[in-house]
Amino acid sequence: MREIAIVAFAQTGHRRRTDELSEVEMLMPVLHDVLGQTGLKTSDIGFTCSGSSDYLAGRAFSFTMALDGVGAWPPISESHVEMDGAWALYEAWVKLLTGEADTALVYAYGKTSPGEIRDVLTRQLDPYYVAPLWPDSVSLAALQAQALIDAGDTDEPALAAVAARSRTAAAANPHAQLSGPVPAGDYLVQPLRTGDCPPVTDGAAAVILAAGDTARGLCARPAWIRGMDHRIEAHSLGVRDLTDSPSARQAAERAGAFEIPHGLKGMGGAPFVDTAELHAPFTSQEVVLRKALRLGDDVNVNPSGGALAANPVMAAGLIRIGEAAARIHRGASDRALAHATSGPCLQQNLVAVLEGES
């Protein structure tokens, strides 16, 4: 199999609204950033695919115009994904493993102050027998909340300090929207808090892949993508056990998390990583994706703080793959997992394991 890195990473200040930017003057300073990381340009660039969904601001056909911002002329190879850009880039990904591509442009944007986050989420629902309920996207997380208090896997108490190791663990990314003591707060939907629920947040994100030799000359220490898989589960929500994420770890056996990598010794069971960005929105899903991905106390998790920090959505899975591949970058991993989620209560998950060389 083809090698591919991500050798590039940049994300806005995550802000809760940027009224005076239209979304390609929020998005083009990451793009601009990425390129002058590599020193690449536009018409370097082998392919190109971005993630957003037009209903966050309302603005149809928003994504013709973000590309504005990358300079799409003379006419550049390019694709969009009504989905966070971690799918995206996994479109990107699979491009360069043809061999038809050898850099790739990902990028992602959510300006999700325009409108009400939680009723636009309810329109991707079951258009027969749920949306027209419109149970938001807190009220859902929450059903899935009570679940997991039911089974024992978790508490309140235990939610807060999801919360709060996230937020501290954000005080160290100057991107993050919210760090710091922040108050559990009254309940939004019992028994979610205001503290167990991300911020509204507009932000963009993006990274470039690379293949080979060519991720060699552009980065330091690429972030190797030694595998990535995407797996979705039933749509209703009735059919589900939302107390696990069969799909998440399907989508983590496959890719390779689980596998001991190359001149390491040790026991299987537990996936071998240092680190693991997880895209849980809600605290609850955090205890859902650690015990889904049997992850130990060992693993350093969010250490950027997660989307508990800064939810721009469409574009906070990708952040996840971002974060864990700039923590290789600088050497701060070695070997990390990075999550994306898409739909109600983790109804869809991508995972991907990066590894830097010593």
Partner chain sequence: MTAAPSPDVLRAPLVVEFPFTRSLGPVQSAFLTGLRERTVLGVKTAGGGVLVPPVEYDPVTAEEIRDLVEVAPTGTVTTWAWNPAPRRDQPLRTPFAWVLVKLDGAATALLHVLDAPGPDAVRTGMRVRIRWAAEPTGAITDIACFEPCEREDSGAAAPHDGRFADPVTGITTPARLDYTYSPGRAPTDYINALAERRTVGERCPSCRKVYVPPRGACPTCGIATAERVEVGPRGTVTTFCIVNLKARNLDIEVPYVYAHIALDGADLALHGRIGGIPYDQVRMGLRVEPVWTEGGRYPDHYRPTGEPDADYDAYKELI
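Since the one above is the form predicted together with the partner chain, can you give the form predicted alone too?
Partners and other molecules omitted; one chain follows.
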């Protein structure tokens, strides 16, 4: 199979509001940054793919305006997914695997601040039985958290510890929105407190993919994508076990997370990674993912702070992959697992396994 790597990653400094910036103005510095890291020009990119949501932008086909920041002339090979940018990266990865391009630019953005994101995300729900009840995203996450507590998988102090660890790690991340000591706060929806929930965030991110020797020429230590897969749970929350994520586990299996890398010895059953960037907007979701992905205490989980430190909807999953790749680029990790999710209560899950050359 053709070797594909992430060779560059850039993101905004994430903020609570960016009223003074349009999506294009927010995206432009990120695109300049990621291209500047490789020395590539827009005309050197073989394929461009983006992820965003018209519900956030409040207008149809809003992604076409973002192309003003990319530069769509001369005509470019371009695609878009109405999903988190991690799924745009998946499409670009497949495009490069087929040999139709040698380089790809993937970007994603989300301005969460203009509307009530808790209500906007209700539009993802089953339109006949669930959406008419208007259960917001925090209420649904609280159902999942309570199910975990009732099952004995966690408790409120353990959830607070997840938040504290994540935001302490984010102190070393100059792009994080929240870092350091963050109060647990009052209950938003019991058992979730303010500190258990992600901040409202405006932000954007971009990565560049390249194949084979092209990747080696653009980056001193490429983050090779050894496998990637995505799976989905049933749409109806009532037929799912909210304390587990079989789709995340299956995506990890298909991505090769549990395979023993060449040259290593060990028992199967746990992923052979030193870092895991998990897209867990709520503390309770990290508990679910750790169990589903069989992550032990020896794995450095969310050293960037994760989505609890900054959660630009439609870009946060791509950022998890970019953060994992960036650690490989600078030699802080040798093999990393990156995860992205979409939908309520970890409904859709994507897992990528990244590896650096020795």
